[in-house]
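Given next, in structure tokens, is a single chain: the form predicted on its own.
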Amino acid sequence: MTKRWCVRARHTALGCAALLFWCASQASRAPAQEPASTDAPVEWSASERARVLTLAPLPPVPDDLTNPVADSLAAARLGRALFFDAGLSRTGTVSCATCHDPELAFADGRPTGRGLADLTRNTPSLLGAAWQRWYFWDGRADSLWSQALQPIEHPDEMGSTRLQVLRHVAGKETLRAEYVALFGPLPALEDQARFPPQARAVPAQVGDAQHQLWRDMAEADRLAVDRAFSNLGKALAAYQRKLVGGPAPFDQFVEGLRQGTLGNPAPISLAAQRGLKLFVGKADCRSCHNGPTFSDGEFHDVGLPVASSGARRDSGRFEGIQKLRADPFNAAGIFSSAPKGERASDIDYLDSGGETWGLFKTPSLRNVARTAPYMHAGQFLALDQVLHFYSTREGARPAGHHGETVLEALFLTPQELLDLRAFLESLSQPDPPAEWCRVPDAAGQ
């Protein structure tokens, strides 16, 4: 038995039986209906027909102008080594492919990640991230490239150093090949007296001896780390990018829909097209998974419960504006190729005000049945639990001053729910091609 089946298997579990729940505390409530045939075929009004038609295909992977290498081959094969390599970490134990694991679609199966500690949010997966403009539940980077590199410094994920790991890319002989071929030379890390191995950017904590070790280097060497590790990150992004399965049978269905060529059966099943009908119409959840990202890709309160009693309410976006103003990296700092460009300006024009606090990325719902946990603290365990959630409202936090006041229930019928559910499952995608799925051998294919 896979790994992947087991997970599968243990969310299936879960769901089904928070679904029998729900069906059983809600019999009293719901108005009685009759029930709807399920084999009768769906009709598709004009308006209906208008707006699935928005929802897919997924375009070409968007251009990237801050990483210069995001479309070169050699650089995504770097960045595939350099995912998969455990030796990135403080302790030579954790990798990104830990959190991003190829057998959970690049997420972890968690409801919140592990890393060298236990983290507080959940591990989003990594599937189609080249289509976010936003990276983390917070939003805290704005490029693909600058994601990558948080994780290795965090101390309760990587808690690594950038020194520590320009130093492990030079004393791996491939990785160094590849790097040097890739950016040029690998700053003098041998010199230990320019380049101390304990020394640690940490400009939240000045006081900290390795953080005074960064700072009593001289400007020139400090910029050739941060130059060198921005690398590293552009090369994960390339890699990253690589991330894109086939068309999903959803996508399927839309291109029949549109060229009028549905075949008998069609791609999805009539549940999964009742569903679908459902979702731009009477749950109108394309108000904010809308597009063929199925995101709106901003920021919202939606009034979850917290993920534990006692639990500190997690300012979301509020600090990740600050965070993301602050950080070197940002697509308007100088390890950017377009300091000046669009994304760079975005960030000019971010409102920072207490009304971000507690707001959340909306996450992709491409490949959402495959990757529970859900929400940005793992609040819901299966796929039923938050279709419970978002027709019943049950358990809904108030939201703040400035989370979400169109949300309402709808109190949708056990029919229904399993109508979305299938509509939702339609959206799974095959997984990328198997060379990005795996770790590179000893030739580094």
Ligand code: HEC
Second form
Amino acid sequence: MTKRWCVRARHTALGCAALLFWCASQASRAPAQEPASTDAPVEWSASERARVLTLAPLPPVPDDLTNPVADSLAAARLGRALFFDAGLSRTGTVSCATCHDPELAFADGRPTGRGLADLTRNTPSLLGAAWQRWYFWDGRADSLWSQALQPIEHPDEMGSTRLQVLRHVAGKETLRAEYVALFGPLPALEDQARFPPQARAVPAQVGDAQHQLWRDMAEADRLAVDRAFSNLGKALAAYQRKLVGGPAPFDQFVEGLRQGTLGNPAPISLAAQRGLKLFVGKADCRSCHNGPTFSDGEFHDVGLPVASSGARRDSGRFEGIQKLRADPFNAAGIFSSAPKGERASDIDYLDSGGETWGLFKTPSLRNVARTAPYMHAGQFLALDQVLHFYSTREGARPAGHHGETVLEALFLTPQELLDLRAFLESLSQPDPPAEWCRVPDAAGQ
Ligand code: HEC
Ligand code: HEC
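Switch over from the form predicted on its own to the form predicted together with this ligand, please.
Next comes the full complex, this chain leading.
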């Protein structure tokens, strides 16, 4: 059902109307015997109103000074071509869009991702990715462009190598022309003695012969390959900066509240308004899911139940910080166009002590109704399960260790749970413009 709606609700008035109808019909799934009070208009105190106004509208996409082509249209077009191109994978079968499917809000609908093999983490939606401060659940990338390089070489995702993807770009006329126009010539890949096709920069195992080929390359040649590889990431980032949906019904509601013209009916149902009141009030979700992205950009341990699979506990932010520091493509590195900028200096201030063990990034809640399953390992299949968990803390690990002490059982009533869900559903945005949601045509448009 969600899927059909995503496809239908474009930027049109029809889409918005369909969305409102959909939200209303969700809310009307509440038990038939609702207390009469649920029809009462929702009143907003001055302090509640002030808190709600901090949640919308979304500001313009923030600058990324580490990426000189962040806002280039030509780079976004090249990035789109790369995003949908399975030729970037070792087997020619996996593209970014395999896991970040435009029809599924740029996620995959699975508890954990699946590329060349099964992954251990849930695939996040890419809608609004440009507003994030850190990337991945553990924040091991600090820019959209450096993030994009990792799945390409991850053995379980696309399993390729930087030399192979550059050869792919060089061998495909449209890609090569667009690349050269933006970034200048590619390295002399045809010289196989200097650029061995089998060379692999990231060792697959100790004593990896393909990695040795990489080590044996001239330093200047390795640098040229790394630079060209980072350029592909920068084009992919320029593309993902276009993945911005239109205003959600919630945004329209906040605008009405700001102007004092809520309209009748209001852009979101009474149930959603009551849910919003809980969100900024009694349930205090806003202490972490704050601002127009509904995320503080920080890392927390919400005490999720221990995975039944008995898999090794995921250390989250703890290893995330170590990996970020070691990443040659981080904002402070030589491939960044702002190596002394704010993003770069943030790396020095990260506290990498034991208290970061098991922390995960606060996800945005925009479009959350479209991106089930939930949490870093897809622990919950549906929103109702997430809300049940926050309400009862059933199965939660005790807050001991480094767990978040602010989270206590909320003991919400069935009606309150429905209201919160209706509110979360009001955060679904119409899709980005259609041209960014599909495979480019033969002419690259
Ligand atoms: C095999 C499935 C798969 C493929 C292919 C894949 N991704 Fe992902 N993506 C994931 C998963 C799973 C995560 C979360 C991983 C983690 O946090 O460790 C993720 C995370 C991300 C994030 C971070 C989002 C956030 O909110 O932190 C971005 C951006 C992203 N991917 C973009 C891409 C791009 C661009 C490509 C292609 C170059 C790509 N992905 C290929 C599954 C995939
Ligand atoms: C202490 C900070 C904190 C508070 C308070 C908090 N959250 Fe979260 N929320 C998080 C973090 C962190 C995650 C990801 C946890 C993980 O995967 O390990 C998350 C995940 C979620 C998700 C899943 C999103 C997704 O894409 O997977 C939903 C939905 C959610 N929270 C809703 C709420 C609601 C509703 C409330 C209030 C009842 C709330 N949160 C309170 C930090 C918080």
